[in-house]
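One chain follows as structure tokens, the form predicted alone.
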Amino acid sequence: MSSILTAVAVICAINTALAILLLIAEALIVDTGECRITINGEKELTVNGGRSLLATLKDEQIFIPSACGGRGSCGLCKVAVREGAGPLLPTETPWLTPEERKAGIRLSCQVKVRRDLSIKIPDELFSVRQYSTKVEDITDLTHDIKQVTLKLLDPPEINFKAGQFIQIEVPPYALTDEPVYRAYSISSDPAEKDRIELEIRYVPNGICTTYVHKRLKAGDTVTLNGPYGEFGLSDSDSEIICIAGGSGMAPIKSVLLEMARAANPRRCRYFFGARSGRDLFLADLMRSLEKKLPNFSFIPALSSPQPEDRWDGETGMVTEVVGRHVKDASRAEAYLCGSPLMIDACVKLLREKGMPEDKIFYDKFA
């Protein structure tokens, strides 16, 4: 079995080289010149070919999402290219369904600009923005998250609603030659226009994780793009469950804000996992929700609580909890936030619990 594995991994490998080797001898060889990107079949742009096509539509303020920076590691980059893409790269297949490989879904940073393209994306995303900012609070959360504060300041202020993400941009440093785009979610009220506030949790060695951990001060200026992304409360009067760990907090919290100001009276349990009680946050705030409202309760659960923590609530992994809370899921809809396992194991739960797939809303932090 492990022969097997290790040539699974030889020959990924080799794909992947080969792919970056072909990019490289088409950069050098190719004479790519002005090329016409045609989108949706109106906008018509003529720009000089060469780079990705999710650079080359940066460069014209069009901002297509992209969590890992254009380097072909999170799949959000998305557009249906009808003309001049050329052939599928390795680098694209583990991300695209095969509809939407039959569709002409590509990746946007994988997809190089050779020849004149024909491209379809979605029209709110040509009301996506760059902004910039001046940073006005950094607050620690926790050991390892931080909440960033950031005052709009051109445009002076931004649209958004509670669930969305921005990106901002890392300038080139230690561990950056280029800048580099990273996502993030909203945590703030939508109301308050003229600032942002963003949780952003501590990853050793990631490029903007360090920079926001180890470089970033109050006072700095940021450049930022967004707002993006389909998450968010949906406009029915069904009872919510929410699930989060760590920063997965932030989306949550913006969309309980949003329902505290408006006094929406839906049930709404949180369920918030966390490790010990120096990993548990905001605490203080969603029991003010609490008071708020009336049909809203915060339940954290600690799955390996110290004994300094001197812990009293619910234990275990969150989903342990949500299954002791939960008896009948079929009448409710689900909001989660957090890791790729834990979404993965809280949808496999709630599913057992008898909630329609299609009531599950997951924003997955990788």
Contents of the next structure:
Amino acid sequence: MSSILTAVAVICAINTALAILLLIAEALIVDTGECRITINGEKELTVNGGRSLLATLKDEQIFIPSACGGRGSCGLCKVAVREGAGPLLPTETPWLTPEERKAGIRLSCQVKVRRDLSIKIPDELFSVRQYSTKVEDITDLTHDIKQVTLKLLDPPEINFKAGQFIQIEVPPYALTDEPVYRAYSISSDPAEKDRIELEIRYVPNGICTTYVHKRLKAGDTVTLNGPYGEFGLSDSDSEIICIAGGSGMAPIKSVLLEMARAANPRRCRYFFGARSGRDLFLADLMRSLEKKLPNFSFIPALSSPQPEDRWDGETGMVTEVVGRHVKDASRAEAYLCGSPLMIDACVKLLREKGMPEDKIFYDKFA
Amino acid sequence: MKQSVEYNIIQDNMRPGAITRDGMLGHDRRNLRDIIEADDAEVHRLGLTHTSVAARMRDLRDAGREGLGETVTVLERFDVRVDSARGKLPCPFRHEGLFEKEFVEVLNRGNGARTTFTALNIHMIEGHGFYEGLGSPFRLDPARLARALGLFHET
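Now that we've seen the form predicted alone, could you pull up the form predicted in complex with its partner chain?
In what comes next, the whole complex appears, and the chain from above leads the way.
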């Protein structure tokens, strides 16, 4: 018996020694000391090495969009690394096309800062800032979509283009023991610089959506960064076809509010898909925009209207309704926002209607 | 029960931060093989197979996709909504390919049971009989899952 106990004790001691050795090695090897990051050949940062490029840049107030919190599972945080990144990792390869690999594109969450780096990022990311905000209002738009109004505190104003998105920081709570970031389109008018509105749909088990729907309340502070994205109205005279579903309403609403303020004369049809009356929201606002914009029409479509809805509008999937209304899309351009399934179906339909692929703009949620 | 080195590597892939933020094991301290064997026994006790469970999940997912992100009624008794988050996930069992972060919400209106699963869940059940560990955010208890899928004949 004593020999067994001795053997167990010896094994435990060896394991402990090995663990300590690993910790010491990590401290000595992984912490690579000071490194320089040269950005776009101009800006130079001196940082402590050892962390991911994404996290290191965030500490320097340079925010690269990322939807998975640096786990390498969203493929969003791409940057061009000219020097110092080391070999491509297996976790990056599924996200990169052969052209991107050739151009030195990497996932910034997977690249560790271990030596001096030279990187290239879009200039517009330099205008991305972190904002401290206060929840001014939370309104139920439907049974599973909330509108959150955030008053900007520091800095007190944000400049964004209609269609862009921000990232909310969710603090540690029951579903997460570390801060996580999630992206949401801004739904308010860009002219309103001291506050922004977001429309957030509840997702079961979703870390951010659960936080917003179950915990967040008026008066709470929220940290966000942004703005990001290139989705937005083109500078042309073409007819506009907007198609959205669910919280895909958000960027389209921002675009329409801006059009109304500018009295934009372009013809615009907005198809919005919902299941039944309880899933339809902001219809009154859209009707008021019809009065401000003589060439704008709002066409909501319910796929399964209920008797209590007393619905006399369009019925069917939003793609069916678009198909009935749009005969020739060859001279129009489209703005789509919603689930990937909806986007894919709409792109296919619009292509069949003659719309060139480069005239179809979308903000896919995935 | 002891498990192979191969299973140890797979179990490492399931820990928090390896593939998903929260991992796939929850607070379950059992070996992966023990987790799989316990669920396998439960599935058999219910008179089901992993293939039949996965087939119903896939059928509901495929029918739910017709809703283009909105809820649709399937087989007159299931409310199904299919949506996606940005990104893709690899199989922790080291199969080739990546799975869309597609999630499927199902409400069985006949008995009020609900479940939410992902494309990766369907694959892991069908290919590996893995329903995730106890306490994992996407743990699919076989009996509850079967009830939500209408596969469990309630007495």
